[in-house]
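Take a look at this one chain, the form predicted alone, written out in structure tokens.
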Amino acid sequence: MGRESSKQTILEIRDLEVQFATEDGAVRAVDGVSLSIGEAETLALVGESGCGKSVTALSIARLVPEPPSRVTGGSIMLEGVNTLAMNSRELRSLRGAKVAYVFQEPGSALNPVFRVGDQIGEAIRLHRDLRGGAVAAEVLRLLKLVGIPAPEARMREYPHQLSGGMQQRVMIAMALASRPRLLVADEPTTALDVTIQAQILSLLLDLKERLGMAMLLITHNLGVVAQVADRVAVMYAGRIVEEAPVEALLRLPRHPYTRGLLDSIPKLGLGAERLSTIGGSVPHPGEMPPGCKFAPRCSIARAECHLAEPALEEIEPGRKVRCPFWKSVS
């Protein structure tokens, strides 16, 4: 991991802001997020539930319902084209063809009344110039590609006849059917047991290397990040608080929130210490504290942290942190 990204940028998000209309007024779920992913690179977007990870990811292809959501600022460039400026017809051609998604609940995403092969075949016919026997042959190839045993039999089965791990492999096959430039994997292993999680992560890593896709991995699990990511962006309360190559971030985090996430990972061994936790909870989007959004939960917060929001600053090449006291994080 951690290799330098390709010179070609596949995805570039700049200063993205997304608001949601609520009974109490507009709340900002994504607040000035900037990210980029190069060709054949994996960026992991990490943070607690509710921090804005999935809204950021879904905004790439404009999949967040409008209303109640509304993009109020920024740009999302996918291979040089701003997806926020696309009309509905252009978005339909973008989804699946340029960017494809794998979600955490394959049982909910697959249609229970259609056979697996028919669902993959529909994705192929929608985005590629294949028909008849060529579609069936491509379905079979994709099922083999994602490691499904006896693919000839599986393509005739319904989703409920497959295990959770096999359903997720089918979802990956559907995502790959249109040969996307960017694969967004949103908590793709959360609903699976540990053994199957490892298999799916290994599969995603192998496919990314073989097919040259860029990948955005959404997760709250830093253990997952260590296995598959090149770079990591840590998100808190709608903002990026740290970004770094994966080895550097895991070895020496520079934001107190990242430090807390790493300390909360269970450790094995006779001398393992009691599990650490981060006190408090993520603030509600409509009730953000003044100053640094993490300050009320931060062990190194100072008086000035509660007064002004720190900027996301580059402290070394390829590494950014939103904390002026990052040298105190250990």
Given for the second form:
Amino acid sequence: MGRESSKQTILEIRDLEVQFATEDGAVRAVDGVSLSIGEAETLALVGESGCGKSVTALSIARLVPEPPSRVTGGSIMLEGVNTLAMNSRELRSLRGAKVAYVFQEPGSALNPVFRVGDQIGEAIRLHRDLRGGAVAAEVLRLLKLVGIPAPEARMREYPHQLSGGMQQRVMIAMALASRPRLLVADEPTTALDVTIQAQILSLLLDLKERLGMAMLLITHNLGVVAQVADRVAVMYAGRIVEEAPVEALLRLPRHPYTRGLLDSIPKLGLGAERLSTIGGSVPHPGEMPPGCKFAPRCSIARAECHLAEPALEEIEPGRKVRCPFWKSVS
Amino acid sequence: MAGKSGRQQWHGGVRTLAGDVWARLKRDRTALACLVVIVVYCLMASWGEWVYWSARVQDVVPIYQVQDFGHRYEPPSGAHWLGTDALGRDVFHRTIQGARIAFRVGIITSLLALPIAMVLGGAAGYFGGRLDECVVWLYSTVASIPSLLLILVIASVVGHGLIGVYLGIGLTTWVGLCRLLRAEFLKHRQLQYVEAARSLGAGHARIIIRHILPNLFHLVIINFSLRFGNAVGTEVILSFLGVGAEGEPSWGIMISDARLRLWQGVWWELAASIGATFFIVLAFNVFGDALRDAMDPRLRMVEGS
Ligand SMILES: Nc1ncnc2c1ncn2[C@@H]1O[C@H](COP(=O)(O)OP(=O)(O)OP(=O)(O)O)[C@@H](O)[C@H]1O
Ligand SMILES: [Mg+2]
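Switch from the form predicted alone to the form predicted together with its partner chain and print that structure.
All chains and molecules follow, beginning with the one already shown.
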């Protein structure tokens, strides 16, 4: 696993805390999250809707709108530079160049009134000193790189003339335009047809290998995780509850929440009766339980779980769990 | 996929948004008729400009100011297609000059009002906060004063003549577009394509000008067509009231001059100036509405895809 090797760290998030100002007061959407991604490594971030995955990922390039949000603690080191200390000019030259994003809905992430070739060209010109014909040549190269057939014709089309899968390939081409070190893909396949999802995933995987990028992949889909990621971090209610190499986590989850997530995916050959869902729902941000945030839904919770929140413990090299009773999870 | 490329070939290559709007507009006969009217007026105005400037350069009395007391109040004839007025001046040439003034008013006031609306509306909607409050306060204030009154005040401050008309109309008619653009920017700044642009490193100015504004430019074009007609109408009224053009053959001045002689059977000057005003105002308004129809469904389709 890439974890213990001497590879350079690309991203190091430490104790990140992000608050939102709402009508009911400040809500802590991200609460003490620490993550790191090494060179050419893929980290998957999984968890239920609203647990703070997107806010964590967008914070890297300070893309969460401020206000209503505010970073109240922690640090984010991207290639050794703290992005939380950057001014807006430095952030602009960071975005796209060092870290680039691919979003969930390619249809609405493309500008409807410009040809896709022009949009990719704009992304190239933002950070690179290419002009005129060189830009057009680079657009073609990128379109080929992301596997778009007949790129000369495609680059002159408008987004609505492309299928969802092709639109997502264009988004990926734009993200790659300035050769970022880190690619953040926030549920890149959720909005696509099932058959297309696999194609886009294998494209991302292939590009990552070829370009040597690090990748932060956000997903609901643990099947995707198994296919693409090196390591997995599981989030719950703004916290990391488990972090592990992907095979180890899928084979033997150590947090009851991860166990629940794994049990809720259908498995081939097993009857539907094996399928279960996690009872209850994510606590409302305003009414966080004082102890372990998962305790109200946890089948192995004990009295002390409701009193104090457990710490994220390293139980073996490369493996962390926020549950003192991880041995009883099976 | 196959269906899409098939559709594309059928239309003979990739179509632009403008091409699509034109295809829709072509099917609307009324709109086409209005467009023809507008083009004819445009030619009239250009010709008027040419007559005006060539007379100035050669330092001679322009043809529309040549007085001929021997031929006053002559009805339309081969020599004077629309007759002559109280000073024996040619009404046809004066009507052409009216088109020149009307187009100057339409263009110059648009050059004032549209940038004001785009800058204030765009900045207020995009940035929000205190700036937005100030802009909303400003346009609410301007909108709450009857615009004719405001125009009269501005015109009387800068003195009579067309400068007052340009400033008066230009500085009071940006409110509608500004309000519309503010609301649209408010909506668009939250859309994914803006977030995507920001994530690639685009700054605020670039996002406003290069990303959002092109999505809203159809609103500016529609507004231009509608406000052009209204500005022309307002200028005619102001000149009629005596606070507009002076010593120049605006349609408003012609109406004002001619109305006293109508009972004597001198109908041609009044008919020419009222008719000229009526058709251009009507054409711009109808064409503006047709543009709106032609552009809206198109954009809905694009956004919905
Ligand atoms: N604009 C906002 N205003 C107020 N609170 C917000 C805002 N955006 C996010 N939040 C808060 O942050 C929390 C985390 O949101 P986030 O978008 O990161 O969730 P997510 O894990 O990405 O969910 P999903 O899987 O649905 O994308 C939300 O539960 C919400 O309380
Ligand atoms: Mg999200």
